[in-house]
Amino acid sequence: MYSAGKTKSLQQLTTTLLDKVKKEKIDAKKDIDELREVLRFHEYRYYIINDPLIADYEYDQLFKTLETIETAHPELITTDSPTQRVAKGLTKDFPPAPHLVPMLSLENSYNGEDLIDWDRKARELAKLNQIEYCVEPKFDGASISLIYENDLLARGATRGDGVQGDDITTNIKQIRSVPLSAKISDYGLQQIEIRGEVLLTKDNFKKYNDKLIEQNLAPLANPRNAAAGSLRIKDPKEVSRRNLEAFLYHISDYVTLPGASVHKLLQTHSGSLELLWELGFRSPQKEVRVFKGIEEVVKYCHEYEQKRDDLPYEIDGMVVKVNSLELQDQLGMTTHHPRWAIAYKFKARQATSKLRAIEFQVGRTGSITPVAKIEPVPIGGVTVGSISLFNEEVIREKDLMIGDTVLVERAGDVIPYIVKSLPEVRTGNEQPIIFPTKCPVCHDKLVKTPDEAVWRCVNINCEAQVLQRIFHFTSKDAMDIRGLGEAIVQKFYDLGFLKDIPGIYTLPFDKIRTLEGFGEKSITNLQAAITTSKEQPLHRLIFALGIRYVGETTAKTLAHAVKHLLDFAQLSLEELQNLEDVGPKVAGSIHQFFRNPDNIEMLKHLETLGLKLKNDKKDMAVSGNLSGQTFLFTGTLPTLKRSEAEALVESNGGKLLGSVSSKLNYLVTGDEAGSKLEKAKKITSVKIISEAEFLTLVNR
């Protein structure tokens, strides 16, 4: 971006300056652009490039200066001055911003294998012998998007559904290496949207958390995480403390300038990003290689992932994009995926530890879950501490015992799970896991069906299993209690002052209202959530319940098939199975919870307190281009969210169903799909859809 002798002059203006500033002969008016000029030159060098060639304390004086003029001369301020980053107040709620073109996600491969096979379905579409491939890091961060217009940074937003997201300008402008302008009119271009990853790298997280633990605050999880929700802060301020930072890779969409032919840089990919690093952006043009064929970029992502430890950031893998544009916008792209770029993802992160105990916790339903104590061990930036065993059955297979040395692994870089246990160090001193035949809160006998592999409290009354249903009851998916948290809720329980779902609408507010941190705003907030829950239609309520196997998809079929809900109580388990999406493991659950007194007994208390549990409009089915369809989704939709997609179903008349059965008329597939396709695929009056086809159903 700037020449050695663009460099040369400009460190010396800034010498010029500093002895101006020390002198107090700074002209306002002559000097301002001069001051905005070598503001950005050394921004450029500290946050892009990581070669400052001045002192913090000479950046802060001319900066300091460059303020002190804007403020006696607001007239003199520009919107791309080194000033203007940090906004003064809170933002308000980021309103949504649109994209130019879609964010899609990209196609994945595990190992060599996978990406010669992707290579060779990219040259028989592009009828090629060769393909000449542009390899770089895939950050791994939180995506953004942005655009420049005559110059100038116009918006920032995340990267949403992908169609759109929302505009984050006030904070994206916190973040030193994202250019407030950047000269694109020099390269013949009025407008461009640029892709990127925002992130914090290794060293500024372990900075940021160890000031949080000082402050007795919880430490944030991880680098993705933190770059992520710093991103939606609505103090811009609090977003700048966190020094984050940009990696811009893609040019998604332009807009010559009238007149003005399409620059040869924007020929490949290649040269986008060369022209990125131009414009003064941190593009990873450093860490790209270009090679001709797919077993040299085989070969590079195994090097690379080799170092991933040693760079400042973290990454997950590497992108393999087609290097020529016209040959990707000849390969195309399907509903949720370009043809012409694919990731290579790295092997999930593994760590060795010791197992030091198991804590046997009790699940809403009365499952007794294991959960194994391990010595706290990093792995991929977090932390581990706890990992769930799921049932007695995992650990007789890893073959665990307290003491072990175990190998931890989080799959996909998410989820932690113990890989398997090294019996080949162990001491002798390692005492076996013994699973308990009581539970672990009420202490009554555990019991386990043949066809399963989890231990159960059968105790209705157990107390863990009674908060687990206030604390399912309230959440947002159900009820959405706002204000009635688990932390609340335990609260209440451990007072007294709630030991049951009905004694949600009994709360004695005369007596909370004592209590220290209960203002009387929170309470009549607290209170209205409480009387507006009465008013969710039934398949919310049904789904509050917590009964065994039924989500929101056959809560919503349930609704549909009563006028009330106490009229499940006299239906068969045949009458049962005979309704959509319902086989016979959750007929069998319904059957039984409705058979239960105690149940029946609370479904009318809760109807005394002014629940609602008779069908209404919501609840009922409607006519539409998707009526006595069937539909299941799986995947992540290029452009609609699930909850999008779901409610469209059901406005346009069609059903829902939670699992694939010979009763689906539709699986609607998006990317990475799992094992849903490969049921559906066994079945031949199954249709499997895009969401494009989805969508031409809809509006047929």
Contents of the next structure:
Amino acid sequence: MYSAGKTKSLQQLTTTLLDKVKKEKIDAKKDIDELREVLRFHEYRYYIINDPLIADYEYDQLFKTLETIETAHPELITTDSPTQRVAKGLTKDFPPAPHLVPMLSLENSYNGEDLIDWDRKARELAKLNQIEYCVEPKFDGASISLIYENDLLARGATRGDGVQGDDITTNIKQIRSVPLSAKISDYGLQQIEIRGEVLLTKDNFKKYNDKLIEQNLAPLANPRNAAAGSLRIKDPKEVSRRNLEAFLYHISDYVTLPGASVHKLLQTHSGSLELLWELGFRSPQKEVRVFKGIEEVVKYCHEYEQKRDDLPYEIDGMVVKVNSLELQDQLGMTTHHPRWAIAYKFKARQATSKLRAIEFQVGRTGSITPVAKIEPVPIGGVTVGSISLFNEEVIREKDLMIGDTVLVERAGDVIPYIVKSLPEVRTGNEQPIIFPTKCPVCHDKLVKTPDEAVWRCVNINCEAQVLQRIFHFTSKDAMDIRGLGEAIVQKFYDLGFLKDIPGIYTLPFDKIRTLEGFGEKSITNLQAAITTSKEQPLHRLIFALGIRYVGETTAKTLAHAVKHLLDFAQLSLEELQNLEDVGPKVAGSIHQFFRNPDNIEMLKHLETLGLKLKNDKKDMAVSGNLSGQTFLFTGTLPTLKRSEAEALVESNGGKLLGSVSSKLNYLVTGDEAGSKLEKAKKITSVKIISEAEFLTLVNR
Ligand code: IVH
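What about the form predicted together with 2-(butylsulfanyl)adenosine (IVH), after the form predicted alone?
Up next: the whole complex, starting with the chain shown before.
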């Protein structure tokens, strides 16, 4: 798509434009085309080849400049301008979108023999001794069809019934890996219809579900459902927030320009993937393999199945396709599937089990969560015995009864869930599930507000809630007090040593010393961990308080917003809502927390015990010394703990990466640095530095 020379010149142009933006020397009319070209180039680097060349904030600066010019000169807006993805208002409806060629399904196979059998039939039909195949991942998402006309994205549609889908163009434009324009004319094409799959990475899916779980809402079952649902949302901004991605794997139809002949890449499937890649689409160009015969295909499918868990997105199998497009035509299709392709499905991550009981657990905010206890079954290498059902509604929706046979799924890293019950195999001995009306721990009456899915125990002194709040406070992602895990907290609570959060800082060590299992060493370690926790940055303390709907990200936003934690007691609902990422629900919850005198009392108490409620400069830094730079740590650092070093990066505006890639600016190495260091040495742009050099950067 971009040659080395072109890449270099676009990088230079980027620097020039950024410089002009800084010096306010942008010329609306002269620079607008170059701004667009540069933005498209960086979208390609980021979303298609996953190798960005500029920092996010630099991209944002250029994007905002383009937006400002277009607002001042609407006559200069083009339909494929990078700004035109952003839609205003809500979508009214999704009009019908007839496909140019029906979107068929695929025949399934489950083992090597199935594939060998399928190859034999195909060879008999084609009267050939051997067929060349392409093998690529079967992406587990929602299928889409795109039409490009005269180099512009003209329509995006769902699969629908295969003959006609829904026109979801506005939503498709929110997917940054779908280009708004593609130079198909360079390949002699006037129109092209492309098929592909929209998906969510496992990471994005988890983030999305974590938010739902925080609200006691049932999370989405799998990334596939999440992708399909996202495509039909009426608010394009929400679609954009989901960070959908698309792989495009099939050219289903094309019209050549008058006088143009069919491009030679359009003779094979592998060629068409290359063509799509050249045009700037994210085709499985890097994932696809071409094989001469079926034996190698089978081997590759087995190998790829082992890699399944390492991929950033879900795949549920492989797709084997006849490579020659002429032979594909010759083999044709049934009404259901093409004869030139077959899916090789990986082992299902599902199992059936018996629903033995429902346990009702009380959370730290009093929410009552039903948890299904099933007969333990192994799924995907893990034994599953407990499955959260989130709220009463889920029990009803899935028509669950005690004693039911249930279908359980566990996809990759996703938490297990009950797909459905199997009422067909009921014996008549199943018992209905009765949701409690009283708290199973303190026996207070449960309450449910109309805007919530969950029942709550509103007695804030309920033992279960108090314990859960302490568990959360000491947990790794919160105050990270090692040695004060759930079992020890429970023990201290039962012995009357620990009644509330401030109690952590006044534990009676003279009494603890007399307990069995508490030697001098463990006492010293525990005391040290408690003392260290007083230095945790403000955002961790905010998260640790367990305010409803305030997850780690919101906690960070909040920590930037005030000079002292108690300042929140003065903020109005409206002021809270003005904070980034804080909607009415979250604002309401924060407001409620800080208007409660008991909470204020507790915070003041914590301050007198030595905890940091003040925001130090590092926490305030929105764009600190490390702004726009990416970091990764490896090995044991001489003075800093890994978590401290990482916190320094974040509080100084830097970003942490999970692995070594060309996106990485600094690898900070300590003792016994391993493979990350070796990998980083091979990438010239990665700077390898020591802890001392890192600290100099921080204080620069
Ligand atoms: S080819 C006419 N290739 O799987 C053949 N499909 O279970 C078109 N899918 O409806 C399909 N990854 O939505 C093809 N690499 C891939 C795929 C793929 C996922 C989906 C597609 C199809 C479904 C069938």
